[in-house]
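A single chain, nothing else alongside it, follows as C-alpha cells in the form predicted alone.
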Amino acid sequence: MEAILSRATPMLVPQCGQLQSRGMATLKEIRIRLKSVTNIQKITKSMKMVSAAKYARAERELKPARSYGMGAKAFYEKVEVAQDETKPNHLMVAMSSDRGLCGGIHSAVIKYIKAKMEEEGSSDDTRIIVVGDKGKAILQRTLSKNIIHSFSDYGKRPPIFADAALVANTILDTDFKYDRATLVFNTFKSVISYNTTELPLFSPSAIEGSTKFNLYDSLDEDVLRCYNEFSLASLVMFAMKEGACSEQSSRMTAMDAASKNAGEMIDKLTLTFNRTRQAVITRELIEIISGAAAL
C-alpha cells in the first residue's frame, strides 16, 4: 500500500503545479498583449493628430493648385483637342507615393492602370511611369516590363512645383514614343472619401491637330512647345496636390479607425484578463478550504 502512495505522489503534485502555472502564464500573457495594444493606441492617436495637421495644410494648398490644372484643362477643352484611341502606343503616369497607413488610396490607382490595361486589351503597347515607391512595390509584382521609369523619396514632404517639373520633364524626354498619354491619380472629395480619375496628356502634335487651333494664329512652334511643357507641369502638379490631399484624409481616417479598433480591444482584453484572475483567485481559495476542511 504504501508503494502505491509513493508511486501516486508525484503523479499528483506535477499536475496540480502544471495547472497553477498554467493560469499565471495566461494572466502573463494576457498583460505584455494588453500593454502592447495600448501602445499601439497611443501612436494610432499621435499619428492620427499629425495626419490632421498635415491634412490641414493640405487642404489650404490644394484650393490654389486647382487653378493650374483647370486653367491647362480649359485651354485642351477650347481647342477640342482629342486623343485617338485606336493607336496602340500608350503612356500611363501613376500618381502615388513613398508612404503608407492610408488605407487603400494607393492600390485604387493601381487597380484603375489595371483595369484600364485589360479594356484595353493588350499590354504589349502600354508603358508606365510611376511616382511613389507604394506604387512600384504593386506594379512590380505582375507589370514589372512595362515600368520604364520610377520616382523614390515621394511624400514625405508637400509637393512643390519642382517635382513636377521633374515628372513632366521625364515624360517629354522618354525614349518611349507614345500616341497617347494617360495621368491617374487620386481626386480629394471630403474627408472620408476621394475619387481616382484620369487626365489626358496631350503632345504638341496632337494639339496642331485639333480642330479649333487655327483660332490662335499667333502662337508659332516655339510657343506652343513652351506652354504645353508649362500646361504638362501644371498638370503634374494639380495631380500631385489632389493626391496628398486625399493621402493624408485617407491616413487620418484609417488612424482614427485604428484607434477605435485598439480600444475595443483594449475592453475585451481587460474583461477576460480580470475574469482569468478572478477564476485564478477562486481556485486558490477552493485549495485552501479544501485542505483545511481535510485536516
Given for the second form:
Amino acid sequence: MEAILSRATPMLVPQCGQLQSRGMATLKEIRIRLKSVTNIQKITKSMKMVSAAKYARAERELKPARSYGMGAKAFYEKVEVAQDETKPNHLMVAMSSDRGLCGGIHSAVIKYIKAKMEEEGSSDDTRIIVVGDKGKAILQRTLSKNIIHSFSDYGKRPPIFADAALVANTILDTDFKYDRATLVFNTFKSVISYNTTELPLFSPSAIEGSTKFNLYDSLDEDVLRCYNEFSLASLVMFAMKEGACSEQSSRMTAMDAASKNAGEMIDKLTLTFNRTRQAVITRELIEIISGAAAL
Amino acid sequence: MTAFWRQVGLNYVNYSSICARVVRQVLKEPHKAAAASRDQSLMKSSSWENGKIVKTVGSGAAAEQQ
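What I would like now is the form predicted in complex with the partner chain, since the data block earlier showed the form predicted alone; can you produce it?
Every component of the complex follows; first up is the chain already shown.
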C-alpha cells in the first residue's frame, strides 16, 4: 500500500506545473485523484483496525504458546546438545504466511535463509520446507530447486496445534536425510519490532550422543523418541504463534504508516485543488472584466 | 517394548492428535463447538521435486487419513 501511495505522488507533479494553462481539466483530475486517495485511506484505516483486533488476540494466545516453546528449548539447552555445523545436509523450515501488506515480515525470514545458505556455501545440500504462500512466492524465484515441501492456506485464522502437527509430521516423514534442521521465524518483541530467529531441531540420536544425557534417569529410547516428536510439534507451534503475532503487529504498523501517508497526500491535494479553483475563478473574472472593458 | 500405536506406524504426534480428538468429542455443548473449531487443520500441503509442485494434498484431515 505504501508503494502505491508513494508511486502516485510523482505522477501528480507535472500536472500541477501545467495547471495555469489548462485549469478546468486539472481541476477535474485533481478531484478524481483526491477521491481515490481518500478511498485508499479509508481502506488502510479499516485494515489497521482489523489487524489491531487480530493482534490483540494473537498476543493473548502467544503467552501460553511461549511456555511450550521455552520448555522444549530448555531441555535441549540443559542436555547441552549441539548441532554439527560441518555436516552438509541441512533442512530449513521457513515460517511465513499467506497474507501480505505487513511490512518486511516474510522477506525477513527468506533473507535470513538466503544469508545462511550463502554463509555455509552449501546451497545444493540445503532443503527448505516453507509454510505460507508469501514465503513460497519469494523462494520460488531463486531457490525453487531447494524446496521439498510447501504449505498454503495458512494465516487466515490464528494457528492451531493441528497446523503445527501437520508441519511436524512432514518434517519427521520427509525423505530427505538431513543431518541438522533449523526453524526460522520472526520472534515478537514489541508492537513495532520483531526479530528473525533460528531455532535448532534435533534428532533422538543427536540427543543420545550428548554428554549430559546420562544425567537423566530411566530414559529409554522409546520415551526419548516420543518426547522429541512432541517437542518438535511444540516448537513449530511456538514459532507459528510468534510469527502470527509479529505479522499482525507489523501489519498494524504498516497500515498506520500508509494511512498517515495518505493523510499527508490528501492535505497536499486539497491545497492544490483550492489553489487551482481560485486560479480558474480569477481567470474567468479577468476574462469578463477585460471583455467588459473592450466594449 | 514398543507401544502398540508405534507398531502400526503412527508417531507420537499422530497418536496424541487422535487422543485429543477423542477428548474434544466427549466435551459438553458450549465447549464442544469451540473445541471443534480447533480440531482440524485447513492447510494445504504440497510436495516439490526439481522446483515444481508434484503433489498437493487438500486439508490436514485428508493428509492424516492417508
